[in-house]
Every structure is written in C-alpha cells, then in structure tokens.
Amino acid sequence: MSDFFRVCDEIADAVTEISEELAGTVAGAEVVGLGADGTPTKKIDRVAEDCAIEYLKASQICSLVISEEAGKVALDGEHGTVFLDPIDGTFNATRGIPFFAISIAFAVGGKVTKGYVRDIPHGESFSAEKGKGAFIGEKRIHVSKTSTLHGCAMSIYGRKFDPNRIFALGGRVRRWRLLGASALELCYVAAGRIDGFIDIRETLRVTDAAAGMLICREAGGIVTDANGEELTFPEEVSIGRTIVATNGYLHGKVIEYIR
C-alpha cells in the first residue's frame, strides 16, 4: 500500500469516528460558518475537515490541499495537490442517512493520479490508480455491462428550471436514483451497483467528482461532460460542472438524451 493510500484510510477511520458522533445529530447539523465553495458549513463538515487536514499536515504527501469548506490550504509537504471533500452527502449525513463518504483525490500537475472514497456508514474504501484499474478493499471492480436504458439503473439530477431533458432520459431507465453523495455514486457506477450517474445542475465541483471520476474510469467507465467532451475541472471550488458518468455502453445514448 502507498503512503497515499495508508493516509487516506487512517483519515477515513478518523472521520468515521467523529460521524459516528454527529451524524443524524442536531449539533452535526449546526452552521458554523459559510465554506469556500459557498454554500453553508455545517459543524459535521468543519470538524472532518480540520480533522483531515491534520492528518494530511502530519503525513507530508502534499504541498496544497483544497477542500470543500477551506478552500486552497498550503502546507510544507511534498509536491502535489489534495482535492478534499471531508462529507460528500452533508444532508444525508446530517439527517442520518446513511449515505455519505469522504473523497480523497491526489493530484500532480493537474492529473489525478489516485483516488480514495470511504463509504462512511457501511466502511467500505474504493480506491484506484491511474493505469492500476479500481478497487474495493483488495478486490478489483468492474462497471456493469449493461446495453439497455430500460434495463438499467440511474442516479440522476437536473436543473430545477429546466426539467425537460433529464426527464427525457429518466422516462425512459428502468430504475431512477437520486442518492445524493456523487463521489459515491461514481463508486457505485465503478462497481456496476448502478449504471450512470448524470447531474446537469451545473454544480459539482473539483472536491465532489475528483476521486470518483478516476475510481470509475479505472473501472472502465466513462466520463464525460453533458455534451460528451472530456470534462475538466478548475482548482476552484466555488466553480460547478456538469457531469456523465456510465458503464461505456449507455453512454452515447445517454448524451442523446441531455444534449
């Protein structure tokens, strides 16, 4: 195991505990703060991350962090960059749903090389490398092989004022998901538990998407934005995306449908 991977699982067993705490609580849910991406810190986000940051100070595996609540940390360790997202799914963790994870992303030169998620509930770690396929635990994951939208299952999200394109394309898959932690849902496409993820809101950011998307397409997955091209991301949390992950085989079908 890299030095990469042995932080990102003594991080995840550090921020199961403080769930175990706060989640489903009403202090977890509190506000306390505004986060750099925008949107309202709840106390469930502050403590995972500082917790997470610590641990990565003391690790030395990266030179900046950024995180979803924190913004862009420098730190004194070696060259290259974290992507963070301490609880991807706060609603659900938060109301005690278990459905939640922490992303753990390293880049270098702007490359996500390595990608960890932890499912937080159930401890389940899904992890891969660029060009070393993906993983649960020790076990090399597969996306579903899949063909057919009515035979498929979908996690899906649109934009509140233009409905008409998702609903074109949630009308016609067999089952429709909205589970609401995206860094999962690309592990679960990764693992063939569903087909796709799609979600048009423009509002996925870098710390969301930057360890699943690699988890997936390790897994052999695809990754696009909705219209098909390859989907980057700015070092910036407070700037949102589009996002079309699938098994490979309903890919073009699904684009058809969005564009």
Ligand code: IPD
Contents of the next structure:
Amino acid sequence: MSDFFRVCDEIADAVTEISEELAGTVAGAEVVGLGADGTPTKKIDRVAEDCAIEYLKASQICSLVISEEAGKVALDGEHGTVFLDPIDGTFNATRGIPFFAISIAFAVGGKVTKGYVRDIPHGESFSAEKGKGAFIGEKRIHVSKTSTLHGCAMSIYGRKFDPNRIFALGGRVRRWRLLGASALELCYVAAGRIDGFIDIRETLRVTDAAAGMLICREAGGIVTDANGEELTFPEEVSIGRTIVATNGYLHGKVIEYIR
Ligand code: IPD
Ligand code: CA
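Now that you have shown the form predicted on its own, what about the form predicted together with the ligand?
The next block holds the full complex; its first chain is the one shown before.
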C-alpha cells in the first residue's frame, strides 16, 4: 500500500471516531464559522478537518492542502496537492443519516493521480490510482452495463429555477435517487450501484469531486460537464461546476436532455 493510501486509512479511522461522537448531535451541527467555500462550517466539519490536516502535516505527503473549510494550507512535504473534503454530506452527518464520507485526492502538476473516499458510517473505502483501476478495499470495481434510461437508476440534481432540463431527464429514468453526498455518489457509479450521478447546479467543488471522479473513471465511467465537455476545476473551493458521471453507455443520452 502506498504512503498516500495508508495515511488516508489512518485519517478516515480518526474521522470515524469523531463522527461516532458528533454525527446526529446538536453539538456536531453547531455553526462555528464560515468556510473558505462560502458555506457555514459546522462543528463536525471543523473537528474532522483539523484532525485530517494534522495527519497530513505529520505525514509530509504533500506541500499544499486545499480543503473545504480552511481553504489553502501550505505544508512541509516536497510536492503534491491534496484536495480534502473532511465531511462530504454534512447535512446527512448532522442529522444522523448514515450516508456521508471523507474525500481525499492527491494531484501532481494539476493532475489527480490518487483518490480515496471512505463511507464513514459503513466503513467502506473506495480508492483508485491513475491507470490501475478502482477498488472497494481490495476488491476491483466496475461501472454497470445498463444502457437504457428506462432501465437505469441515477441521482440527478438541478436548480429550482431551471427544472425543465432536470425533469426531462428525471421523467425518463427508471429510478431517481438523491443520496446527498456527491463524493460517495460518484463512488456508487464506480461500483455499479447506480448508473449515473448528475449535478447541474454549478455548485460542485474540486474538494467534493476530485477523488470520486478518478475512482469513477478508473472503474470505466465517463465524467464530463453538463455539455459533455472536459470537466476541469480551478484549485479554488469557492468555485462550482456542473458534472455528469455515468457508466459510459448512458452518457450521450443524458447529455441530450440536460444540455
Ligand atoms: C455537499 C454534498 C451534497 C451536495 C452539495 C455539497 P458538503 O457537500 O456533496 O451531496 O449536494 O452540493 O455541498 O458541503 O456536505 O461537503
Ligand atoms: Ca464538506
């Protein structure tokens, strides 16, 4: 196991302990500041982030962390950037809905080469290294083979003021699921549990998506923006993008409805 994945496992174990104490509690949901992404920071976000950054600092695996609440934090490692979302799916975590994750991606020269997502309540770890496939634990995973909208299951998010594109697509799919933790929903596409994850609100940030995108692609999925074009993120947690992640077979069909 590379140093990166070993450190990710250690961080995820420590954040799991934090969540056992704070998830679903009033204390965990307390607003303790405003995050670098422009949204309120809850206590569970802050405690998990402080803990994860301490581990990253001690491990020296990167020279920069870009994290949802703290923004950019320079560290002592030689090179590499870590994109960190300490708790993806904060609403679920604060209400005690057992679907939230920690997401950690490693990039060199602007390219993400390693991704790790731990489903905190269930203890499943999703990981991928560029060119080496995607895994849950040690087990290789692949996207589904579903090729029709009328047979597929997808999570689809849109803005309230632009419902047409969303309902056009939502009305065609067999099962519409909104799970509330985008890093994990990308991993669910990777594992073939759902056939697509679509979010056209322009609110998805690099910290939410960097690890899950690599995991999805390494499992055979396709990930683009809502126009079917290459999806690139600036290294800024305040900037949001659209995303369409599918098993590949459905990609063109999805883009037709939402473009
Ligand atoms: C949120 C989750 C959620 C998505 C929101 C994100 P956060 O991340 O990924 O699924 O719908 O847009 O902000 O804020 O809980 O880390
Ligand atoms: Ca978060």
